[in-house]
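A single chain, nothing else alongside it, follows as structure tokens in the form predicted on its own.
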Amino acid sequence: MLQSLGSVSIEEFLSNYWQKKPLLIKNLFPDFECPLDHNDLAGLSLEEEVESRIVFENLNGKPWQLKHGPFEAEFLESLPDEDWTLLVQGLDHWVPEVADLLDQFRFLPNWRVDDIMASFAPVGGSVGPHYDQYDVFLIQAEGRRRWQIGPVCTASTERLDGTPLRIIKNMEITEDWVLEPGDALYLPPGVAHFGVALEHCITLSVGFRSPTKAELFSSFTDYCCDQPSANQHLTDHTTKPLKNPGKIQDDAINDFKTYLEEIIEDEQMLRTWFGEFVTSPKHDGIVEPVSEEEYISEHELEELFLVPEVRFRWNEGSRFSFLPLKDSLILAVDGHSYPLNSANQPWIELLCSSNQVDKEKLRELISDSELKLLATLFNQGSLRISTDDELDDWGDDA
């Protein structure tokens, strides 16, 4: 995790910045080497289950425009040398190397995490003045880009029409900085930002995106729905004949507000709910259960423990938290729940603060009788076994 972010400390930072105003921090990784180059990128824009899309500054007369792949070999390489942007959605879902960035942002909470996206750009690349909804790292990678920087927008910043990106008219510039590779930007959600490519350059993208209180309310009530008492049918407290049949009852509103109370004073199905909601995958397909010849009982599990050059690790796109309660915790992963008693708090907090597990320590800190959850979670595709090798041929399988 990193200590410091530049000559900022990071208390200094989530106290002034956060969520507040941009950052400039040069060599915040000395002698970055990028995991990925733009071949690697180009090929993983190939694949299906890979979210990619091109940024044209214009396309046959009109501003910027968008492409979304997957793509074919051959447009890629009909592709002009200059002024358009390839990005690649969800790095971390597929290289490892990538998904251990996260890791240097474990000062922030997991739940807030979206994903790191790679944008490759030739000279002039660039996908336009726009601002985002979200807090977002910009690690220069590979090549060097100019980031002009804006003020805040609205919904009633000025758009420019004809493009289906949320393009800035007339964005007003209050900063302009070029990054190196391993200098990084960081930027609060809704600030004008407009980034081109300097000479051919690769961009890593940390994402942190919170949901929005439609989001929310939608996904509780689903969730509510759920739940064995909404089945309960709304009565009503007529004793005696009514005046005028077409007034609504006090006693209706107020019993259905009763029920709404004893929804959100249920602390452990609250906070279940958020748990599974927060860290359920980015998209179906990301996290999947291993097939009948992967199953990992609780005895292999055990023995795997005493194996040295085997690694445990979150799947890439898996989502560990937990919350604690009075006398117990719930460890979310995956939208998936499990109540546990609160002596497990050791080895739960060990488990999430890292998708590189400390296997040893693990092992110290977990009983025998918690070894189920731990290949449960094995066999429903959240943890993995790694190797030392692993990281240096992903590319052969991309």
Contents of the next structure:
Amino acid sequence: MLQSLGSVSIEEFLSNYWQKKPLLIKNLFPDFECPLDHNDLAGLSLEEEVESRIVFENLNGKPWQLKHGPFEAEFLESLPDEDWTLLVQGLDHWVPEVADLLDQFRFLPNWRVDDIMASFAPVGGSVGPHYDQYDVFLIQAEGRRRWQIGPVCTASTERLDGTPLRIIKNMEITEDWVLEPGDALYLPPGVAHFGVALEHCITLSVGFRSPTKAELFSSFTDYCCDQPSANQHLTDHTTKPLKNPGKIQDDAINDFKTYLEEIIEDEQMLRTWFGEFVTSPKHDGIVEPVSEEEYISEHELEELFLVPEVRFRWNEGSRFSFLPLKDSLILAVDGHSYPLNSANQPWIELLCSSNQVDKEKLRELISDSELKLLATLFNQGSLRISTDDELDDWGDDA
Ligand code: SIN
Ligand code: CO
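Form predicted on its own already given; the form predicted in complex with succinic acid follows:
The complete assembly is shown below, putting the previous chain first.
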């Protein structure tokens, strides 16, 4: 985990910058080596399952145009020498070494991680002046990129016509920086930014997202509707002839308010839903249950603990969180929740603290009766086994 962001301590960053104002961090990752190059990114953009797109500053006379992947190799080869950007989304899901970069940011909650996006651009490449709804750390991975930033934008900020992208019309520039490999720029939601490649460059965007109120309400009400009590009907309190049948009685409203209050006061349910909701995979296909042949029993797991070269990792793209509640605790992983008693807290904390699980420490902390739960996490596809070779070989396989 990063111990500071340049000269700014993590404490200072969280109280003064996070969600508040931009921060340029020179040399955040000294001697940064990008785990993949433009050929790897191009290769990924040919794949059906990988979300990719290309932004052109100008295409057939139209400004800031967009093409969605997957792309054909011939098309990529025919691209001009300047002024386009290839974006590959969810890179942490595809490249374990990129997923490991997230461990540098564990001073922020796991459940806020959206994904790591990579951009590759030849000279002049850019996605245009825009703002995002997310917090982002823009890490300069290869080459130099000029970043101009501006004020916080709102829905009423004027946009350019004739483009499918949300491009700011006349972006005011408040800062102008050149980022070199290893430098990073933190931007809170809403801040206008415009990055242009000064030469062939790769930028990694580590994005953090929080749900909107609408997303929370919609998920929570769906969850409530799935509860057994949801089939109960509102009671009719009419006991006397009504003066006017058109009047809706206060009793009906008050009954509904009572339902809401009961739900709000049910901390167990609220936390269970919240944990499940915020750890749900970003989209289908990220967390897949293992096949029958790969299924691990708790006894097999016990043996795997004894094999030195076996490592335990979160599945790339998995989200691990926990929620303490009085003398109990809820483990929430990839949209599933597991109620536990608080005696489990030490191993659950360890499990949720890093995507590279300290297997030896975990064995010391976990009781035999909880191996079954750990096996469940493997079998649902949230944990996986890796070996050192696998990470070293990644570049060769891609
Ligand atoms: C880029 O890497 O070119 C764009 C990233 C961003 O603006 O969020
Ligand atoms: Co952006």
